[in-house]
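Below you'll find only one chain, the form predicted alone, shown as C-alpha cells.
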Amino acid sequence: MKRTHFLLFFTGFVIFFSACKHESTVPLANLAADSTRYKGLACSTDSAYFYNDVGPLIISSCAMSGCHDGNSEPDALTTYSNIKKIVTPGNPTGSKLIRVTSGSGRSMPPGSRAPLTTAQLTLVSKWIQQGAKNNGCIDKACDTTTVTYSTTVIPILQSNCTGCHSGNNPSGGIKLDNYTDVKTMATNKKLVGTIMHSAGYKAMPPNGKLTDCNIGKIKAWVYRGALNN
C-alpha cells in the first residue's frame, strides 16, 4: 500500500514539475536551446529578440576564437547571462556593449573584422531599450518566396557568420562577406549542409543553429541558383 502511495506521489510530482518548467516565456539559457520552446510566440516587428537576432550577432562578432570565446577571456559572450553583464537594461548609451561596438571608441569587433552596421547597432540598442530580455519568437509569416542575396542572405550572414568568416584571417579560411565566396559555398553544398547541421558537415554556427525561417530562406536562395540579386 505504501509503495502504491509513493508511486502516485512521484508520478504527480513529475507531472507537476514538467508542466511548471515550460511556463516561462524567456527560458533561454544559451543559444543551443531548442527553438521549439517558443512555439506559439509569434514574432512582432515592434520587438527585438535575443534568441533570434541579438544573441547570434554578438556570438558571431565577439565570441570568435581568440576573443570572448571563454578561452582567451573568462566570460564567454556565448550565453545570455554573460552578455547581459555588459548591458544596462533600458539604457543603450550607458551600456558597455554599445560603447565598445560603436562610435570613435569602438574596439569590437577587433582588428580587420567589419564593425557592426548601423542597422545592427539599432537592433541591439532597441533590445537593450526594451529591457534586454532573454526572449525569442517563431516567425509564423516566414517568406521564402521573395528572397534575394542583397536583402535576405547578406543580413542573415552578417548577423550569424561574418563575425568569424571575414577579414584577413577568417575562421577556417572561409570568407562569407562577399558574393563570390558565398556562392562557392552554396554551389558545393557546404552552405546548406553546415547551417542545417547535416551529417558530414561541420555544424555552423557552432554555438547554436539558425532559426527554421532563416534556414528556409537561404535554402530557397541556393536552390534558385544562388543569384547575385
Ligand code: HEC
Given for the second form:
Amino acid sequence: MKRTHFLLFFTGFVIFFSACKHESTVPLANLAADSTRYKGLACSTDSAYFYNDVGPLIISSCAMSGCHDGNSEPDALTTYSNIKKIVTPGNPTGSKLIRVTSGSGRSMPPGSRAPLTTAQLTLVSKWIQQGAKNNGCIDKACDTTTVTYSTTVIPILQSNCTGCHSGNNPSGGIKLDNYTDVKTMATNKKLVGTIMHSAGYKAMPPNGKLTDCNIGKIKAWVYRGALNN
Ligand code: HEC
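Could the form predicted in complex with the named molecule be given as well, to go with the form predicted alone?
Now the full complex is given, and it begins with the chain already shown.
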C-alpha cells in the first residue's frame, strides 16, 4: 500500500471509530451530566436537539417503569443508540417511532396514557428529518426573567415528567399535570431538589437531567412564589 493510501485508510479508521464511540454507546444519563460536551454550541431555533428536547421527551413518555425502561420490555428507550434503532434518519413518516405514536394506527403510549401532542410530534419529526443526530446545544440566551406557569413550566413538565407523573397510576403516586400538585411539590422543595439532583432527593428525571436552562427557569418560577400565572 502506498504511504498516502495508508494515511487515508488510517484517518478513515480513526474517524469511524471515534464517531461510533460518540454516537452509540453513551447512555443519556452520562450524556446529560456532561453539559460541557456542548460548550460553545449555541442553540439554533432551526434545529431540533436530542440532548435538549427529543431524548428527555422519549424517556419521559416511554421509559417509565413497566414500559420501555429496560427492566420489563426488551427494547429499552433510555439511550440514544436504542432510540435511534426505531427511527429512519431523514424519513419521519417511515420511522417506527412516529408510526406508533401518531395517526389512526397509533398504539403508543398505550392505555390511559396521554398521546404525544402535535407540538411534540412535530419536534421529533423535525429531529428525524434533520438526521436524528446525537446532538445538543447550550442555550446561551436562557431567559429566566419572564417565566410563568402556563408558558414555561407546563411545557417543561410535559416534555420531561408527565409521561410518568400523570394518569391513573402515576410514578411514585405523584402527579405533575395540574397546578395544585405541582405547587405542592414546589412548596415542599421536592420539585427543585429532584431536578437539581440535590442530596437527599430522588434524581429526576431518573434517566438524565434537565438542561441548565430549564432548571434555571423552574427555580425562578418557584422562587417567585410558584404562582398560577
Ligand atoms: C421515567 C419515569 C419518570 C420520569 C420521566 C420522571 N419521574 Fe419523577 N418519579 C418517578 C418514580 C418511579 C418515582 C418514585 C421514586 C421512588 O419512590 O423511588 C418518582 C418520584 C418523583 C418525586 C418524589 C420524590 C420524593 O422524594 O418523594 C418527584 C418530586 C418527582 N418524581 C419529580 C419529577 C420531575 C419534576 C420530573 C421531570 C423533570 C420527573 N419526576 C420525571 C419516575 C419518573
